[in-house]
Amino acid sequence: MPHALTLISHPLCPYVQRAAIALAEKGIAFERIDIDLADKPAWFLQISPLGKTPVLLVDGQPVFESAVVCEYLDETFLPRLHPEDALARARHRGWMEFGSAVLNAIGALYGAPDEAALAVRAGDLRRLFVQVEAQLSDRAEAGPYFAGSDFTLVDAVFGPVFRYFDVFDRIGDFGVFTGLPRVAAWRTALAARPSVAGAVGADYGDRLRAFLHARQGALAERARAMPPPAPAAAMPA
């Protein structure tokens, strides 16, 4: 009997996007409910011990933390998005964690208090992507995705990572991907993947710019120099 699945979401949360991408790749029907993380409803706090999105309700039972949600989906529904080989699967899990470190570095970028700190944070991000470029160069199979021709959970993790730069690139040239052709090609391939494109609403760019407008710091100052976006949205906690 099919499970009833509900994804508790926030429109900007990159961790929610991972789960939404995995669900779409598997062709699973689900309901998506957005909440305001700046004003978390009591029912949400009862199902999310850490107060974070995503939470996947499976027949009303909560599964929380994005990596756990993705692993549950991959163990339960076809097609598999992890490699069959145990060592390859472990390596992919490591790169998923690396993707979380990149998200932390992105958070540091938009939290940089001044232009000097912004340049340092952009350099930190570039160094991470240099490592990704080397990994893409060493892969055994050619293809548009992390592992070659097969779309995997690592791709589901990095699709939301690259999406930030669709907005950042309009604010300034931070040189993060300069001279990294394989990373740039991967970014392009993921942006074209229907599951990745559909993991956010059409207003995602405006929401992210509104979030940046409402912040303090160098990136916010640059964002405010652009035409104003839609009303501000709270960022996931």
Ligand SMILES: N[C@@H](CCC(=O)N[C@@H](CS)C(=O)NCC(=O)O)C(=O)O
Contents of the next structure:
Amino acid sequence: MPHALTLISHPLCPYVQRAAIALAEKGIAFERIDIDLADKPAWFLQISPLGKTPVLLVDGQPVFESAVVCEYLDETFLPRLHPEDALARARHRGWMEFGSAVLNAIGALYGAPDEAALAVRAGDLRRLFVQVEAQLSDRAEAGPYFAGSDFTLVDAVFGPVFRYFDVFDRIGDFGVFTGLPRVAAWRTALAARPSVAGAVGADYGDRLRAFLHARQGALAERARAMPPPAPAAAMPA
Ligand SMILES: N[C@@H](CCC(=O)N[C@@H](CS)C(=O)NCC(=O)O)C(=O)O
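Pass me the form predicted together with the named molecule as well; I've looked at the form predicted on its own already.
Zooming out: every chain and molecule, the one shown earlier first.
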């Protein structure tokens, strides 16, 4: 019997997007409920032990933590997005975790208090992507995805990562991907993948810019120098 699946979400959350991408890749129907993370509803706090999105409700039972949600989906619904081989699968899990480290570095970028810190944090991000470039160079297959021609959960993690840069690129040139051709090609391939493109609303860019506008710091300062986007819901860091 099919499960009733509900993804408790926030329109900007990159961790939510991982789950939405995995669901779309598997062709699974689900309901998506966006909440305001700046004013968390009581019902959400009852089902989310850490008070974070995403939560996947499976027949009413909450599963929390995006990596766990993705693993559950992969064990339950075809096609598999993890490699069959246990060692390859373990290595993919490592790169999913690496993707979370990149998200933390992105958080540090938009938290940079001044231009000097912004440059340092862009450099930190670049160093992470230099490691990704080396990993992509070691692929047995040429691409276009992390492991070659098959889309995997690592791709589901990095699609939302790269999406931030579609907005950052309009704010300034941070040089994060300069001289990293495999990373740049992977970014382009993921942006074109329907599951990745469809994991956010059409207003994602405006929402992210509104989020940045409302913050303190150097990136916010630069974002405010651009024409103002439409107002959007706040998202805590
Ligand atoms: N490790 C968690 C991280 C999820 C996370 O940080 N979600 C953010 C939104 S993108 C959140 O809910 N923040 C609200 C809060 O921390 O209060 C996961 O992978 O699911």
